[in-house]
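First, one chain by itself in structure tokens, the form predicted on its own.
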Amino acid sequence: MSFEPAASLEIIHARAQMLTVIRQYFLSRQIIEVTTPVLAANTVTDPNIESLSVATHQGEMFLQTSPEFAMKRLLAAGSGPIYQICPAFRAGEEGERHNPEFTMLEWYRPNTSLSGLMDELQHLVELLATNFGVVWSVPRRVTYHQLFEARFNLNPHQVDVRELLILAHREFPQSVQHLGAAEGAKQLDDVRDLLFSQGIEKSLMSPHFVTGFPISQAALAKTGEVDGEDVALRFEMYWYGLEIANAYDELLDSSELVGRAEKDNKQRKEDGKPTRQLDNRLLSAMDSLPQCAGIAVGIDRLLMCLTNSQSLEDVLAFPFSIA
């Protein structure tokens, strides 16, 4: 059995270089680095994300899927702008683009708009691309609606699920076989996700900022009306067909948070998954949370783009298969 890392020493040095550039960037902008627990009593209620649990002397605890909850508690305590680079964990996610353990860069900017956060992310990645000698262009800003119109000639916010299923069976018959037996809103989301991932995402080779996702995909983002349609106030960045970043205009309404958690747990129960208790410390922080925008960046995927790597195993020293 080999002891050697999966990633080359050249890539391991490139990761160190990337992290140095990122830290210098945030230092120059007076955004402070923080550290929060990787292991905590609560985890996300999102039915599309599964957490890894650990048995401790205090009972079951969870490896965090992101540092979001703890960082929001710091923001509510008056920390000001903060960032963190840390390991994150998600169960059952393994492949060319997924590893159960991955590295996340997450930062929050009080009193900043989503557009302002796009600008900051653009400047950071441009700096990294220059440092690595990689071609980078100003990201195209496009809506979820526009992408569906261009690829499938339909409005994803108004289309009937039956029409989407017919389209999915025609365009991606093998992928449709893996859809679950969900009905109603869950089925609509599942089919939209399939069409987006198979028919759109992989074509976004140049940098793109995608906005205007369905409100059912808001997670902990605010929702609002944009161009006459109710959408989630968030964006994702794509590069080389990879989702690199996910950003929110952060939800501040504690009652809305409770409602979304209840809806999540109802869906989890229908899916045969364990329900998750809402983090009461996060709930307590909501009333003091400042208006802010937050973003999570997949460091490993970003390193793939900067080093022209084809798989996460190319950029991880010890991926799950040999950890």
Contents of the next structure:
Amino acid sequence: MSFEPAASLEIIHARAQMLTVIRQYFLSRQIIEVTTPVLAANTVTDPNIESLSVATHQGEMFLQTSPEFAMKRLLAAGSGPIYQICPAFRAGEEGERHNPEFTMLEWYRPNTSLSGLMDELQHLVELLATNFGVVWSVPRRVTYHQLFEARFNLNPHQVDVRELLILAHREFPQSVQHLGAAEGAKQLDDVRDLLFSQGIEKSLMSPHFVTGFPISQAALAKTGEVDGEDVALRFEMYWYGLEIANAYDELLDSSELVGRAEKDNKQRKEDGKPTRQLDNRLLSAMDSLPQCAGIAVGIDRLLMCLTNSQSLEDVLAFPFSIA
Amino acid sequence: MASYSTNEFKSGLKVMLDGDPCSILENEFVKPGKGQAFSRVRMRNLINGRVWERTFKSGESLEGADVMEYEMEYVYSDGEYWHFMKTDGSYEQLGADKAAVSESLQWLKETEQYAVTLWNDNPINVAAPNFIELEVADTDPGLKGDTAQGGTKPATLSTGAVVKVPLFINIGEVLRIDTRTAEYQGRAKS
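Form predicted in complex with the partner chain structure, per the form predicted on its own context:
Full assembly next; the chain just shown is listed first.
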């Protein structure tokens, strides 16, 4: 049996170089590096993220899908700006752009707006692009609405699900069979996701910051009115058709958090998935959590962009299949 | 038969879809940002050979198809079925109908081995070896000394296949043929 890594030694070195640049960047900005547990008693309630569980002497625990909860507990305790580079796990996610275990860079800045965080991400990636000598342009800032308008000539926030379904069947006849017979809000999200992933995402080759996602996709971001539309206050960065980063103006309202967790679990039940109890330690941290913006960056995908690699396998020493 | 979930869909896996056995060629995992994951799967229908694409919800499953491939020796045809014999020592014989042998019909030669695909123990496809040696049954007389020129002529082989051969080839000679392109490769080494 072969012991050799999937990634070339050149890429292994490139990863080390990338991590060094990132750490120097945060050092220069007085954002401190933290380490929190990878294994925890609770996990996300998100209906579309599956956690891996581990049997421990304390009972079932979960491998983190992101370090968000623990980092928010630190922020609530007054840590100030913090970052972490750590493994994250998502059950069942395996493909050219997914590996069940991946590396996440996550950072939080108290008293910072979403656009302030956008500027910071832009500086960091620009620094990396320059260091690696790859083509870089200032990210285009666009809304989810604008992208749908440009590609499909419709407003994704005010559209009939039937109209979207007809469009999906016409544009992507080979990609609609999984939509099935779900109903209501979930179906609307499923069709919007299909249109976005098949019709828009892959075309975002130059760097883009996308804002104004539907409120149903808010996760732990605040929601609010922007340009007369109720949207989630978050943004995603795309580069080479890949989702690279995901940022929130972090939700501070604990009753809203409870409400969203209940809704998530209702959906999980409908989908036949196990329900997930809301992390009570996160809940009790909410009242002390300062206004902050937080962001998660997929380090492995970013390395793909910086090294012009086609698949995650090319940038991982030992991808899941040979781990 | 076991059933397989989308994350077990690997290239080469045989599954049942709409009543037909299919072979999975490619499985692309798609996970829209906050949305539900799905798989875009390319597969070949093993009955009609068509390749098609469709999506499945992550976690959805399909029943496995009882599809096996055997090296089998062609024995004879009774006009309705083409009979093949297993080479594993069992001497078991199975009859393939015209639909199953159609793509290899013109390359069927007794005692030659073929890859026979069985679904629920019935042959559904017969694939010829990439190269086969066949005797020339009929062709115009060969031109002596014309071994360097590039001209060709049609030749009918013992199986009925018609291929283009160089002008110097004669009836009774055994030729090596690429069955994928129906092209003459050379005289068989005797």
